[in-house]
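Given next, in structure tokens, is a single chain: the form predicted alone.
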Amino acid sequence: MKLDRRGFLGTGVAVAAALAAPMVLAGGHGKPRVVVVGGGAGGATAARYIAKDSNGEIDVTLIEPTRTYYTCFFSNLYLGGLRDMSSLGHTYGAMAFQGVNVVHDWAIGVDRDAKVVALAGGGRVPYDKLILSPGIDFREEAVQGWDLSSQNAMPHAYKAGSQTELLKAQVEAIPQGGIFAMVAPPNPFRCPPGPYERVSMVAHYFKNNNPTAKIIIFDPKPAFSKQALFTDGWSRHYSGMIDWINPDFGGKVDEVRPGSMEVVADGEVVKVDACNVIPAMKAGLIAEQAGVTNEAGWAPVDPHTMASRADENIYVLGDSSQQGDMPKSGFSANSQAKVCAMAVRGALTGSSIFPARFANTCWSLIETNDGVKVGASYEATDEKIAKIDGFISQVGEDDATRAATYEESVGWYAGITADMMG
């Protein structure tokens, strides 16, 4: 089924439309008032669903520091020269006309007793449910030689924007017959078929206009994403082009050293032209400073509802929750999101909440018009979202197939966002 903008606003969560009397809330203010903190595929999207569906009932405010959010999602589409970087960002004016007053700071820390979260600005928001939704941070001490202070030498460019444009630069202006190495992450992290559709753009890049160039891709997994697919393309596409090193092979990375564009790797030094090096992640900072992270860095959540198990005035969204089953990925946060937004009305307003139901589908391109993608729907259970069916592209189809799979990918990408921003 081809998925298009107005299908994929039709696949969110039912919710009965019928709200019972507010409750009387402790902080003696009138109307119950929800916090949420990220305006990305999870933050926005309850933030929206929130102010939209309770009927001006309850007060919304989403603290944001960028006033132009820039997708993850398709920015790997902008290296390879197949969109550009204004198709990716999104504003949140339209949130304003539905209810959402939207706070452009920094949110710095958060008092749970009290229920307020700081800003960068000074302010402080109180709340009665907050939701965070601040996607991941990086483990700075997990590639040895690579820091925040390296990135602009080595990019991550797994926060799009000012990295997105400046890893397209940096592979633009490779000689030709020149060295691109990725130091891939560690699972789990955001979008886990993302590092190899990034091999794929790049691939794509210099094909056109460097095709003697190099691609080294220093993985520690001994498997990714889409493997298959990905590989069965590479050789189709780009043979000769790409090498992906695992760990038995030397894939586990010993050092980078950005002062001199080197990579060493089980011992050997590599001298390459440009690194995208892609740590390994942990929940957005703000997860961790208001206390409802584990020891691995990571929100575990409710599958039910959402909500923090540190917490259930908390709720943790999209990358930064540890909830089971679903990949880290723009599409799992907004149908995260939508559950989440049903269970905070309900719990404010007394609105129905129904069984939460999730769905997922990560889309990736490997050349123009080769589309592939893995997906799959979920259900929430004591322990975890637990994945109840799945699909995923096949090695092998037509080239039909695989064109409509990429425009339904075009269709789902202008969906979301409507969904997100309204």
Contents of the next structure:
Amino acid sequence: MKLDRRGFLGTGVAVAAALAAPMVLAGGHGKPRVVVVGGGAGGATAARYIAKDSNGEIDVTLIEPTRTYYTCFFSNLYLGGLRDMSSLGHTYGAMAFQGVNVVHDWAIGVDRDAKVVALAGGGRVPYDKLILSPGIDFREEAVQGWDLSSQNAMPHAYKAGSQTELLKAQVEAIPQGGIFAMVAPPNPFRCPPGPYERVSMVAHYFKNNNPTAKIIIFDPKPAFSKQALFTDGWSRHYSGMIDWINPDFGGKVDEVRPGSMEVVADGEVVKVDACNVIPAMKAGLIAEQAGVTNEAGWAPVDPHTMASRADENIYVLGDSSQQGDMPKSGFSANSQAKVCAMAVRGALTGSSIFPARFANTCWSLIETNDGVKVGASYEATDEKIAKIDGFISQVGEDDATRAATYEESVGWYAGITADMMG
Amino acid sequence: MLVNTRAIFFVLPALLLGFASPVLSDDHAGTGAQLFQSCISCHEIGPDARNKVGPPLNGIIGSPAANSEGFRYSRALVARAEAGLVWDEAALDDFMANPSAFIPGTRMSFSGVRKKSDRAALLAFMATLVPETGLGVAHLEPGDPEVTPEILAIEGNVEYGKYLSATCVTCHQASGKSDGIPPIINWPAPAFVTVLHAYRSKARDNQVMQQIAGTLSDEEIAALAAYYESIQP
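We have the form predicted alone; now please give the form predicted in complex with the partner chain.
First the chain shown before, then all remaining chains and molecules of the complex.
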């Protein structure tokens, strides 16, 4: 899906040509203009809230290349066979009806002096306030031997859509007793429990279709999100199937070889039947192109408003932002988007601004009806978005509690997608 | 709150009796709850409602007149009660319109609710009050702690409530649609306040709701309640 962004990047010539092209929006009507880049949990929410709450006083344009947005959250359930791909797809018609000007194109450059976004299709979109919510991109050379040209042999499936479908097909093609490998990412990355929920869902599939298959997780981290809950669940549901290798025991991958389906870790070559490489991440490329990212690859923001520390007219939401204590999740992005929408409306129309508050919950499914969750609430300090207090599911909860947690996550999915898309 | 292993949806005698009168329309309960704030200084509602200047009004609709034990009713009202007066909507509507005209000699020193639409809203709200607890509709569970009349009387800022609701709508859909998480629009404010306080005090055990409610002050809960009460389906 969003991978194609790189295809559009390349040449400065294209960017220069785009900046010279005619305006997409007719100017001169005097309304303040907000442009949002990226129609996921952060951007879609921000665009819709600004349009909805400004009663036509602000022009809102959303730039999103895909006509159907597939949520990364819940895509592991598709891998496990518990959800259809179509149930993860969401379109922008309702949002357009609610007053958001939806442009399906790639944003390929930001001219911060002229306050114009350049589109791959040649258009230019002027803004008074720009909101960037482009999700993640992958770091070059993060895993030796892997780059985007090898994503078909070793999918990342960390942007939902065709990559997810490809990974599912590869899991299903693993011969009886074969090996599924995952190269897990280093911190920080999108959806901290995501890789481990994915392993759970692949194990769920194996249990019913390929019970002698094995799963190896090569992890560069000594610990991971909800670790006690996952390892307890794995031993209860998938005993002997999953091998998590932490860096002390050779989890750090030296190299992957997509051509021969090999993973080299701690000097040892492991031949596998399918390999999910989730590389190290950074902010979506447009944030980097706009010049609002730091050396670590993320975009530092003001916790009170989500405004970029580098440019007061640019806001960065969700995975791309470096904000403090919130995990990179769809829930977080949605929460940040509402604070940002309020701040942007306040700046442009003088509407009320209340103190920022944020919340996040991450639900994960370990096995059918065995759901767990972790969550917290947050406040803005001058330094960062700071955690106030949090909770996590407990090992040993009864079946009814776990089933209720799963059902709650299903309700959340319906709720957040309705909140994003209208 | 989750899904319903423990949520007990009361079947309300009051609701079964209610809505027979043409003056009532059932979407007025929210407005009625706001209007009812002026009644609270004399009439308590809630699990521990007691006789004050006036009798408590838990489950008032459909109940026989003058039946709050220990309350000193006027002779006139006692006489009407002995003659079989029941507080159905029609009788309460007449009484609220002008108490001393409906019951000459009543001790209720209140000139009346002039507007028929206000009375209809009040009746719709009172129809949601459960006899035992005085708190309404299908939202309460046994074990929800009592909330004091002072807390119930806090006037919520609707605009602030709308902002705060941004946290709620990620799970509880703004449209009132439900897919595994209960809808919360158009609840009477007293019920909304009571339920959030129950999560904040951890009398209810959903972790997400405990977390969210734990960050809210009494005023913020009142603001959310006022906002949600105003949202029609």
